[in-house]
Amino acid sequence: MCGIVGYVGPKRVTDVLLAGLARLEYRGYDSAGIAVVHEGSIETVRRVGKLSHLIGAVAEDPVEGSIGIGHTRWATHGRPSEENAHPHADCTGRIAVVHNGIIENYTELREELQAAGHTFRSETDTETVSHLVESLYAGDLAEAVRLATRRLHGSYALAVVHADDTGTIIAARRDSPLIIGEGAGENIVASDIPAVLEHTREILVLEDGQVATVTADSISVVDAEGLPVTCERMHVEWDLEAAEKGGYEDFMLKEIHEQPKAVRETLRGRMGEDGTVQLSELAMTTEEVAGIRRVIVIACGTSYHAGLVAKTLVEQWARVPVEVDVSSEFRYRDPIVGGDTLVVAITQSGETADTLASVREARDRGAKVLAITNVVGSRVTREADGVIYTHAGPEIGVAATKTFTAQIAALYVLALKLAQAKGTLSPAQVQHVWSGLMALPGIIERILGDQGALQECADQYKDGCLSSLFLGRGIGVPVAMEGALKLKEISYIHAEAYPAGEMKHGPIALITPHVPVVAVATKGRTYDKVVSNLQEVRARGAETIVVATEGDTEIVKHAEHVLYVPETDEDLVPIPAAVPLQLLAYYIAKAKGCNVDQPRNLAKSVTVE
């Protein structure tokens, strides 16, 4: 969940490390630090809070050198403090380590090392690694790290330097992402691609159990047994400009406005000239697809809400029963999974720890696994049987926006493919749905073109609103859930989402004039029911904000604020209806002075369980 950057080359290392960490701020963190090797010693600078504090400290007392490692920490073991911030040193101060992940057996190792005379200065699991490497070091840092990793239980991405070796970084990983950017006379270790793009777009992806020796001119990799291996290499198609704000005030607003392109690119090339849905990534024959008897979707957070949309679509179009599981619960409930089950794993980063663990559980039980992700070369792409990429481009804002709508677009394609293989939709029905899908980017552009009502609404509710309820029915329920998540994530206003019909079963007790109700009331089978629910909450003093279909003039009788979206088929509503709720959360958060790109306590990629 944290950020790692390591650099070896001719440039001033602090400039590279701090710039790289700045591009990883979106991952979430509470402290930051760097360790620089120079003239036979290691100089470490660590600060609690924003990266700007570390940058200021380095500017005040410059650190020289051309090799070093840096880290932004999101606390797991030990409170946020300068002592617990990375990098962590061994007893001698000649070894420095940065680490993402969780060392599950750190208590056992710590007690063993303390008994052997090692002195610990922090509360973290990471410091155990530095002392363990120290205990195993006999002049070969790479070998010491490799031997240390054999004793570590849990997940890790490591970058290690030694004062005696002024030209080498050792990198290792298991169940936590780590890449190496290959440059000309320089190489960069990082936990995510944006940190290296200023220097190179050529990437080497480390696999679990591998240990890399990185110098300015070479990269050599061995496996857990110490045998040389060849790693996968990839070329990053997007550049640094794509990861910058491009004139927008925030990454989140930029990414909201990139949704037409994200949806368009995800759908591109998915319909053949013969009217068949193109989805070769399933890695299944048409007969195998037709033989699927059950679908299980596993995901977390925003991706889970996209999965709930898929449940409605697949069951309605393909007539296949669908379960949607939170990834962190799936493998603990002894799931019933077999060879006729398709498990769909949705993860924006492709590195979500709970989802990856569930993928392994599903495959062990004989299921076919299809991953939907936004990151080429991510862990899930190597563990699943097939992959559908969302072509949303880099998403830097912690709160998912364009990847949510792109995920839904990919799930529409999957649902159509299943329906076509099973013959549950006619060719004419498939073409009708496809025409509606292709119109969605233009519909989103129309919504983005008029945000006056949203800003006016946000100004009214920025103060005095401590809680809110989001309501929907049918396919509008996951849209309401996503709207509530966005509001609480970035504005820190408590928000709960419910199927509107459940209001009378408890939540209506929360209604007061200070608890606004946000409802998805677009045209469809359940429209009249939602209107009835709006009348119930307004009768109890609630003010209502309603997402409605353009041309619906009656809805103004039941709402203080109406956020209109262009008309589309009821089944396609989730994508356009999500956009005004994203913007509502954005403008309320901005009006409250919140940092929308880096909300407190959150990280972009949850790479620990």
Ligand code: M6R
Given for the second form:
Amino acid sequence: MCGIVGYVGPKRVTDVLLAGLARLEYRGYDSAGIAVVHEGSIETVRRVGKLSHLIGAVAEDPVEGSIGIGHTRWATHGRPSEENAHPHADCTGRIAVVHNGIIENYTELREELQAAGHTFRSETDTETVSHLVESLYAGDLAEAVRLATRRLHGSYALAVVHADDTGTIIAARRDSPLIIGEGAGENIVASDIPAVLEHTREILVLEDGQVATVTADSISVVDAEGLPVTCERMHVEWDLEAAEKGGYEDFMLKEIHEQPKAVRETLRGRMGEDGTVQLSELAMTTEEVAGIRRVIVIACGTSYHAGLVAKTLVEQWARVPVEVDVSSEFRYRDPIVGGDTLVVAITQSGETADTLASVREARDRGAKVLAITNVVGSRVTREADGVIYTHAGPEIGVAATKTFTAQIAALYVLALKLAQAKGTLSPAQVQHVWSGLMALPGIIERILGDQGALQECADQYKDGCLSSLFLGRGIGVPVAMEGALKLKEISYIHAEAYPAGEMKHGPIALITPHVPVVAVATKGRTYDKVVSNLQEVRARGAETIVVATEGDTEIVKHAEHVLYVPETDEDLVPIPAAVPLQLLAYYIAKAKGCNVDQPRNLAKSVTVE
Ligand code: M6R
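Having seen the form predicted on its own, I'd like the form predicted in complex with the ligand now, please.
Shown next: the complete complex, the earlier chain at its head.
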């Protein structure tokens, strides 16, 4: 949802801005731009499309300056065009603004500013900020920005520069992420950590309503009232290499291959020597955990699918009823939440606007909220009562892969903890599950070791396939849903997931020889039923691609392509079964020539509602 960056320091400004934007491009790639302050004026370069267009323009016509700000856009207000690209100037061209978020009252502000004589050049909500700051500027840019933010409704992360001040960037935020990397004799403002890592690992996290004045040697922060405040500082452990491709063609492929590590790290240290599951992040006594009567999971997209896996696990192991809700629905539906409800908010980024709003809604209604996130210091970590981190490392590919399997690993731990506190699983049963979990990283490695069948299969569906169905039963349903989401988001092939038993109630009408059916048919309670469903679709001409258990030679009779995964307990199938479906989507998208890391219309973290 847009990436912003600002640099002040001795390095060549455009190099720092463009490199920072490259690390933020996953947040949006409809257009990109920079504004650089030089000897009393601002030079702006903006281009539609990918960052490479902007990089080409700057290479052709270099821009010099002492400080600058940059932006990579995911369009919300106004189509992707050069006029709508950031940075946005005021009437005088002496103020430049980059923004991530949505100014909800921009129409009203725009009318007010136009009536006062301001001329707008774009259709964006952001341009109102430039003119508002201009109208409030009386020689102190930080104060003008602070006063302007008091008039803004909605969300913003802002970086603002003025031609009169060749050494200062003003940064402000509310409900959109913004950090400041503190370097030696240089400082860098950014939407996310990867953009600053080349320069520093010391991070200052701005809070809602705060305004920072950033020079090369200092960072001073005031709150919404203008009073000085001290901000929390963090040291980032992971290095730049973790946020780079490391020899893989794409981030997505690299991240798929990082799953053994992501799962292993997420499970690490979770089983005590005495056989008790370690989950101090719950911040509850065993009696309090045993007193949980209901669990509600809130999440979006891939995280929602991980939540659906948790439903099966928690209900089966801990005998606690679980509801799983899409965050954007939960927050508006007057949910029934009480003091005995544990709300689990799953969000890779920790910044998804609807999930954050749902967390607030749940806490206001008296529930305890446990967040599962991958991003240390993200918004959700400040709003939840407890946090479980998935230790998957940074995920740059827009399509979630390693964070999905890591989320499921974290949810296994939570489900076991609940079952142990409630006494619904015996110590031997807990130990049995744990041994199975410990084997998962090795199993994923085996799946990743042989991708020949997958590539062959993908090649066959790269042309002429416009639609597909994904089927599963029980714990295989969320896996099918996630497989369908992966395929549609990176290859643009329509993919619909269904519980296999529901096929006969409508979707079977879609079956033709041109609509392949992808099914999760691993060994388990409903295996025979899924095989029957496969026979039904094949009888109607469908070709089938089936994820099956190694050693199942019968399944070849019901499938054009079999993607084998090593045998595990049925409850642990989601992690191994997800991997071939991620790879299938990946290879089909690559064969079609799609950009798998930056699919059209998407952005990595959805910080607008
Ligand atoms: O950061 P979050 O987990 O809250 O993000 C939720 C969804 O936006 C995300 O999973 C999205 O669906 C991905 N593109 C899936 O690949």
